[in-house]
Amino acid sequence: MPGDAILKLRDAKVWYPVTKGVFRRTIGHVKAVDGISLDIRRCETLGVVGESGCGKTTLGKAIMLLEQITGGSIAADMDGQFRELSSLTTPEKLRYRKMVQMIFQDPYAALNPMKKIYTALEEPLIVQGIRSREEREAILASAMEMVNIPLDYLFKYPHEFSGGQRQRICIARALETAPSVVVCDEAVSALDVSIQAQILNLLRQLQRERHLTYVFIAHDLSVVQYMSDRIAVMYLGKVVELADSTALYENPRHPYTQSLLSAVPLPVLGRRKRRVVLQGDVPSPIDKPSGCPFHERCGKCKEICKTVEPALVDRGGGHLVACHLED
């Protein structure tokens, strides 16, 4: 069951400078992640959804230390004490990367086609300081058994595997260092639907057995509902709604969330939902609109929405919504 926080984000920002001219003068910023505050609880699955470009993957990379935050803080529970990632020393960063691992979206690009699977899985163990060859081989054998792939497949190349097998190998590589947190960045979007179900069930089984915490980033709202304990809905680098999975799907309260869920087809012949169709395009993350970032596309927009940005506020029962219509 989900417990205390293992990661704490406080007003976390990841901005990319936009430069111009010979002297590369900064004229603006792409605000990919623009002030996110939330706690990721131990042993829970936090789903993160939103349109392409909303900052989901950038958020995952910031948690992984693959992107440097430009504002706010991300702190991790390391040996019972929360440490800000920006203040970690190099040895501490190595220990943190053992604690937090990532499963990437494309299993074809995640493995080096020039190296055998044995080398791909052995390398992280060498980086983490496991010098004994016998110990590394024992860990590799356990990892391959964990994802139901025969041990002799270690000596094959990535092109000899199907997409589902490759993703299982990527899962084995992520879990072989015994992490506490796994960032799943669109971990099943590149797979066939039947294979998706196998990988999702494998992830849930491994979570129960190893007491893992997942940050599950995806576009497919049905997959997110199946996997998640809580769901954060992102729009233009911000979390606009955060709630328990059941509460979010049964009672979406932000207009953007309502539109997203209205697009999910019902698995019942002849039944249809009333679509909430958004107008216009997503604003540029370089030049965001004033007030609520969603107001230009919202059919319920009021005057206050155009000038005052709503805060993410608990509207009862842990259901957080950033919308003036809830006031």
Partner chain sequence: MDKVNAPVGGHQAIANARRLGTSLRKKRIRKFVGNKLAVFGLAVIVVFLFMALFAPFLTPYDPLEPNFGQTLKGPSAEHWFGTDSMGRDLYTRVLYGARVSILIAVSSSLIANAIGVVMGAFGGYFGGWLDKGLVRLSELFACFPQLIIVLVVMAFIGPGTFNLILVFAITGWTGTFRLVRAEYMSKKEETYVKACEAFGMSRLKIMFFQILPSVMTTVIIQVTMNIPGYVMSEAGLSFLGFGVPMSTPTWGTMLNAAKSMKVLLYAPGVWLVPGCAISLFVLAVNFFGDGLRDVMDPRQQ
Second form
Amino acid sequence: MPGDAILKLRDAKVWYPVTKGVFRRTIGHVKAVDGISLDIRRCETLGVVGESGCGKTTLGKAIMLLEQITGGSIAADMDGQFRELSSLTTPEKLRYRKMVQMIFQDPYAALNPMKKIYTALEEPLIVQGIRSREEREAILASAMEMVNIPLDYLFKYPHEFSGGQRQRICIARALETAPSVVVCDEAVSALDVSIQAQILNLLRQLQRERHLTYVFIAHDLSVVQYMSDRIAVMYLGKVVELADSTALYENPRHPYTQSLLSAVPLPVLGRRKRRVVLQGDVPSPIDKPSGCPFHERCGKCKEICKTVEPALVDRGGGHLVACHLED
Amino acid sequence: MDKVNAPVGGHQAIANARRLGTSLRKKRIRKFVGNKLAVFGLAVIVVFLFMALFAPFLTPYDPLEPNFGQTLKGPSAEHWFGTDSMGRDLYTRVLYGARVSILIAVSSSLIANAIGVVMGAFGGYFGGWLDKGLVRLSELFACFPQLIIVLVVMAFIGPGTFNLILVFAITGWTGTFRLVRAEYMSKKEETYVKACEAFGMSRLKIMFFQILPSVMTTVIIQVTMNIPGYVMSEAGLSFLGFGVPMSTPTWGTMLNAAKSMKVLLYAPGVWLVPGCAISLFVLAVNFFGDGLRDVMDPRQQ
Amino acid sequence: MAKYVAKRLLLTLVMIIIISFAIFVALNNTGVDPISFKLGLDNYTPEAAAELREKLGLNAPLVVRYLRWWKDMLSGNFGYSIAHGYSIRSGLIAKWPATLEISLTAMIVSTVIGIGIGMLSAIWQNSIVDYLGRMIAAIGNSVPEYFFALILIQLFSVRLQLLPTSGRVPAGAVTFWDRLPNLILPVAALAIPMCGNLMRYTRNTMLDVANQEYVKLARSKGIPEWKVYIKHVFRNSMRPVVTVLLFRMTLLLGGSVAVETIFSWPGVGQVLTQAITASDYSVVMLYTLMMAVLMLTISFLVDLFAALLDPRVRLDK
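The form predicted together with its partner chain is what I want next, because the block you gave corresponds to the form predicted on its own; please supply it.
After this comes the whole thing, all chains and molecules, with the earlier chain placed first.
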């Protein structure tokens, strides 16, 4: 049913060891994703925002099984039963991959320059075990129609297309296996603004028609607002705020979210707002500060923030915030 | 799963598109033909291959049968390039020599590159201790002059056509290994490889069906560019007497005649003919390889 | 930098140990029993052999014998030729100067000519110099040095009778000018085919560098063309050119084997071919060991030099 969880993340972690010296001693970890718990609901768009390096792409890769999680769990609803991804057998993994697909940031890099579009679209179908060529061609013809690219272009190379066309081809490739969940990793940030709108509208239209669930990863807040039902704000591998899109934009409660939103230019004339400018840089994810990861840059830092890490708690109406100021 | 329906006439439209689609091959051939040196190289190669293949039909003589009445003769109507110190026709020996010389060079290059590709692919794509070991091994090979490793190994296993190919192959893979490994290391991080992983393609399939085609241009050029080296090494070794047995006619064993002072000083034709054959063939392959390199890179279209 | 050098040095030593151990094992398994050789046919009895074996320490474990072998070599005892009984020290080690004489001279000559013409080709792109240079490079790449050596002998010794066909005048009593004629042909045979390679490489590298943005910037600032070439293009082209040095040295030493045979030049290459013909394994293996040590040393020096020229190499790892 729409609204039920389709993916459940529980304290999911992706840590990379940092080694040193001849004997490769592990001296620490890069905590790209450091304990994330959230549900992704059927047919919603979950926006994930944050500065570069906050771990949002790694989160997407972990969902895609492109990155091994080193702690916690990710479970998926497969035929009404939640299965943990790390326990899937090889054929089950293949089924999971049919269910969850990804659209990448750079549509040029996402297509093999040596292969024609026809091959690029055919390959996932072969992997999914569709033996008959007629059936494959039927599927890929309708996928091309879905993204509005004439069939005449099938036997051309990626470099013969424009950026927007390429991204539409990537969307066709992701959707032709009829997935339920699509991870869009900065899907429009490499495109011109006019093309961005086109692709975003296409994505929304496809979502309505095919009941898709999107995990929409981006750093552009206005794009995320346009697309998302709920938004998770990430900072240094953690979710610091998670709320409905409107609630988050109208009433941001974490100081980090407040400063992010204050940097968005407003399209309304005459409305002035107070800019919250952050001090300093994002700390290294290797040696994170103790306590609240944001306390070094927070304007409202209290004594407790330096020692105790705040938990992500529901502050009413499904608005989750990880901040001591809320207590 | 939502069942998708093909639009009316979908198959027909796909068939039409296939006919009208971009053909890299045509573009490449057009570009290659524009390169005069490359075309010259190809023509010379074709002539040599033709001569090697049809040697028995192109000459009435036997390459091995001595004729002591006709030793060290200059060029004449019967013997176009003259005869050697055993009275054998030089033209005939160049034809038959081309067979073995080219066979050795081409098969050595193919085998050596095949080894290099497989090792480079596994090392570059999987990384780890396997990669480290292979890199050290290739450095070990690469720091020796190849001719000298081959000489030493040939000293132990003795001369012979097959032995020579074997030694060339096991000592000649390092260059290709390094190139292929480097390409795999960079290509495995490409988004399109990640995309293939995302839709569940197996690693071996990605390695050989996604990445290998883009590495193939490098490999084809390497195979071509290695051939001249093997032609020259074979000749050099046979000249010294450690390549193929003296009874086998190759361009190298023909050159070996120049070790005799009499031939070296007073019958230059005997070694000039095979020497020129080597140089011409090597030059042709080099030109052809350069042309191939210019044409093959798809991003340069 | 010191860390980089130390790491590189360590690697070189490890490689030498591995190679020399492999060679030592190969030497011990040549199928020739040095004891029977030393005793001679007449004196050979199993008891005498066993006694001598014990006396010479041949029953010690392999590693001990390996270390003893290195100790012997470091004190100047390299063993003996199996086939002819001569000491390797006088029969092989003493031949190195002759080989290095022609290969190093060829190296210098080919470097000067190759880089020189390569640079001119790049500066005057598409001029006559460039076309001639590229033609010579193409031919140089296609003519093997031994064939070139034969042509040189035919031309300069037989036809023109200008230079001797073979042999070497030992250093010592005579002057350099007396020794020069014998040196010219072998060096030319080695150096000229080598030039082609370097010419092409220098030209292409310089053209690459000359098209970089920072060179265009230097031009746009109004710096005279010759200064642009010397200060920006030349300096940045030299690192890749220096790194092919090692590669060229291996080619030269490989090529010198055939060239020494043709010119009866009394160097190690000639000893090697004779040793291989006579299945003289001890000489062949020792030659291999020396070559390995030499090449690894050069490789180390080239890396060191590259690191000095390019700060980027020093920084990574």
